[in-house]
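First, one chain by itself: the form predicted alone, in structure tokens.
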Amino acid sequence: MARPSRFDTDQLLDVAVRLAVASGPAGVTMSAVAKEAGAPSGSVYHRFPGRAALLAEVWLRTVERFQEGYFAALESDPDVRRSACAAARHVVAWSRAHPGQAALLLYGAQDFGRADWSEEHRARADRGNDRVRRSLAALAADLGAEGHRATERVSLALVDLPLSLVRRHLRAGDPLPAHAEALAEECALALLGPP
């Protein structure tokens, strides 16, 4: 009978991620990640082939987690708006609970190596950018604006200020004031216009 693995994937992608945040994309290796977790070398490149892999799934698993809360506030509420409005606070509300992954996410996946990942994880990574491309335009004509004007003013309403709102605290490394939510459904609010 085999030996149950003593480290799992996720507990090795627990110290990817933190590595990450103390270091940078950069802090994130094979053996950085074998000697932060007390595991044989072998632990990691059995579940990762190269670093490469490791780094696609880093940035992957934390994108996902956080898209999964946002589809989930986005489809929230029949009121579109009420909708939007979960959807800009959920960008602040999963930083202020999840600060080491927020701060993972001030990167991009180029800093995380794409042009070196896999077909799939490329591909996966795509399927999630489209996903939010899609229900964002769905939402826009939801709305009753069309076209990519439209499209554009919702992306920045719900993606870009409340990120730019938990991207200038945690480069201070500062806590999230307690009104960020509100003040990103303010500021949704006012770019999606009147009802």
Contents of the next structure:
Protein chains: 2
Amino acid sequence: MARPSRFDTDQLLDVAVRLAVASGPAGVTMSAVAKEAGAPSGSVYHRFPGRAALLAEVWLRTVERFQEGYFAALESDPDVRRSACAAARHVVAWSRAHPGQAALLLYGAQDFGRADWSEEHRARADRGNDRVRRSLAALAADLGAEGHRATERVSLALVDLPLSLVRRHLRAGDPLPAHAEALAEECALALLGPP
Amino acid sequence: MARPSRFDTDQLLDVAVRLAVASGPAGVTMSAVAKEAGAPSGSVYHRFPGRAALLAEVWLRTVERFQEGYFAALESDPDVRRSACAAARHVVAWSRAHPGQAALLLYGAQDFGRADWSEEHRARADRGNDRVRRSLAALAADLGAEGHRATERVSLALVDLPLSLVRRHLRAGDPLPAHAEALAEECALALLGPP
DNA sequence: ATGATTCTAGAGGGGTCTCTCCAATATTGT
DNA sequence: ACAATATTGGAGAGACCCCTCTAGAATCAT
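Starting from the form predicted alone, produce the coordinates for the form predicted together with another copy of the chain.
Following is the full complex, with the preceding chain placed first.
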């Protein structure tokens, strides 16, 4: 029904990921993406109405890809503690498998200009965040510890701490060591407390 | 011996901190600092040879101010576990006392353009990092657990996890809750394992 | 073939930022 | 009073970036 595209959305987003890894979110400019993809700026603006939309899409695509497996891990086992371990491991394993996108995950939505996003993009981000929050609260409840504070501790164990482990190595430039998944699991179990 | 300065270094760095909190490291531009301080750009360039130097100074000043108390906490008690608790608490307490500078601490040197820093600035950053690494390794040894992996776990307990706790609240925009220090301490103890 | 549609292609305006440069100015030591 | 000096004050060049706009090319449906 029309001319075929030489530069499709995913391809441009891949370029954006590379640029963000190399120079941070600030390095993801419309002209940098165009140059790196070998495309004229017009093609980039044809796909994305502006820089804010590009940044939103690259962030949301990455987060949603990560969360897909994360949710699966969180409900992977009838034994809640085993699910928790799977979730902690998933953070590390996914980062190992996708080091570029993992580097993005270490930033926050704010670093990708959340304040300038469209209403839809913000809603999409909130949807994902809420889902994570609810899943972690449910897991905390299943562990027998309810309340805001217990959920906070579970979040630290299954999200922040594994991410910190990843950050520590990616920031230093070296790949994740072989024992990283095991370490994330041990730490998560220690934080969840005795059964 | 000369005309008195209307804009001294610390004053300009304070402005830089405010800008970084508001718009991230990318918002710390020479012209933004000048405008926010009510100074002409020439005055800013008189204090700092360029933007890289300004970013390095604002980052290093913040980190060094934080580390000052952190080292004291790490060696505050003959009982190693008590020192560890003090260190974990310090991260949260310092962030509570200095929310602006704490927001900077959640970034990394790379976000402040480390790649463009002078040799001196980089050496200064390395010196601080090495000192932290050594202190944590010594503490790990005192706990009876030696080796790379034990040090990594101690670092997670006494640096990354308390920082994650701070990040979680600052990113959301709310102040640190009253129980934050206690939570950091509990989590740190859980990660260090049984005595 | 023809028109409709989708996309490429890139020039250029308007803005911001970094950094340089020079004149003006206020203070101190003598 | 006067020279020395550290600093202010700001204009402006050059680079980069965001975005708009127009022209044309490639494809599909009829």
